[in-house]
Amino acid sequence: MVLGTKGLPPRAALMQLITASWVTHAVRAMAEIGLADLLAAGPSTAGELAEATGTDAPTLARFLRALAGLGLVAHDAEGRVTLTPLGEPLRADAPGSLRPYALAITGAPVERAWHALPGALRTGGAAFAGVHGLGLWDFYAAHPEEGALFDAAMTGSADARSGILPATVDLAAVGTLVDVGGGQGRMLAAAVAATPGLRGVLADRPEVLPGAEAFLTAAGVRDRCDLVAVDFFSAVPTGGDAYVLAHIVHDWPDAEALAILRACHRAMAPGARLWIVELVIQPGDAYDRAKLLDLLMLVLFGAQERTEAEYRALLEEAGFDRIAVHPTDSPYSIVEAVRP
């Protein structure tokens, strides 16, 4: 059972599912008007918040009432509004802020693609490309402002997976770690910072590297990292003892996923390790967020989340062996493979 449907009779539970996007819209609007940032300074009245956000005070008061019902804000004894721990990550300056994710993943380009889900079910192809005439990465390259927001969204949502390498695998024996499609470098920065002597290589599309450079500099690890512009279908940097693909393979259908794995295989020396960081779909009918993320991958990329068996099959086809799946203390797993 999911999304507050537990214990409800079937019709009421169904209504909850049908109207789940009302919650999404409210959270998005909260992020858009910067409410969490204003409340970070302390409790405010609805009138003060209306003035600061340029909104209509009585209407904002209704909005705040709904947000309080969702647990994102609360009213104190004087009726002033405070930010709750649930709303806290929507602050732009919160560590691992989810504000960019709330804005990007519910933004119009993605929403329009969701509306084309029934078409994607018929074709198995990406709804996004059908709606926008461009694949997601080309779309963001052509719309740099939205692209920057998406990159920031990935950095924020990477919070749950950023620290899992040092917590799960042995980095002490790794001289150089190559993060393929590393985005802004959040995971690489955490690995390098936690491992004395480790060098990092961040490989991503050229337009992503300036943001990554700024992130790695702010994280204090820029001097131990190289940044390399790549198209990971053609080639990835050589010389790594270990390679990580975090939230990459799920962005692609099998043929493209295989091409990325083969590019890694070509670049890797015998004995080098590959770590795929993904949600691995569990068998059975239980609620599993990965099953919904799987639909987002279909909508955005014509791609998919995978089961352990599906990861094993891809890795074997790309020429890897000694495949093992490591659970982590996050929802993500690390699928490990060795280049023979």
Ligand SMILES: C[S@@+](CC[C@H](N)C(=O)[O-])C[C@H]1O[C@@H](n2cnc3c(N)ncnc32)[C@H](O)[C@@H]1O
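Having seen the form predicted in complex with this ligand, could you now give me the structure of the form predicted alone?
Keep in mind that what follows is only the chain, not its partners or any molecules around it.
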């Protein structure tokens, strides 16, 4: 079971689930007032932290007590507050910082969409668009400050996935790797840097490419990568020995996901491989984070996470065969398919 409900009587366990959002709000507030960054310098008193954050000292002391109960901070023998390893990723400068994710994924636009989940269950459509009158990407384009925060959250998520390919699949026989919808190119950069002789192609929307240019240059691999503007529903670059779709397919319902897979299929030569990097929903009734992320995909996009069987069905319909699922050292799996 999840959220500390194991061993509790049913009523108490259900109460834990009902009040789980209290934890979310506390984590968000910790991120918003920058507590982890302040505590990175060392232990502080509640009064010192209140002065630094512009908060009321007695009230902040109560808040810190709650955070300590969650394991995000701790009090030392002198009563000063320290940051715990659990709270470290909320530092803005932490590698793969989760602070932007904590702020974006719990922000008002997403929270309002969650409140429309019952409607999404009735229609199968995206709750976000129904609530805001715009799809998620159009909404963030119209609200650039919130869009920048969401982009930063996705960047942190991409960092966590960036090393999966070289750690899991054999890239030595791949001459050219095409990263479809690769964003800034974090996964592509990691693969190219780890594999002598590998060339990369980053294929994404035109407005994404300047950020990819800057990142790949900073990563020292720009000279081994081509950048190509695409609409991945229509066409992607030809000539790759392998293609990767990382955290892309789950953003789309089956019809759109099939269009992306078919565009890849048309571009690929026989024998070329496709690697889909996603969470794969596990069978049975046990807790699985992918089952909850599946609901988030419904709320945001009218889309879904998928089981192994669902990925197989999609890939076979798109014309692929020799489908296999490779576990990784992360929560993600690599769903591999071959162009016949």
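Residue numbers count along the first chain shown, from 1. The term rigid core refers to the most C-alpha atoms you can superpose between the two forms while keeping them within 1.5 Å. Note that the structure is predicted; figures quoted are calculated from it, not measured.
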Checklist entry - Among Asp37, Val169, Gly156, Ala29, which sits at the hinge of the chain's rigid-body turn between the two forms? => result Gly156
Checklist entry - Can you give the rotation, in whole degrees, of the smaller rigid part against the larger between the two forms? => result 10
Checklist entry - Gly183: how far does its C-alpha move between the two forms, core aligned, in angstrom? => result 2.7
Checklist outcome for this item: Here the CA of Thr217, compared between the two forms on the core, is shifted in angstrom by 4.0
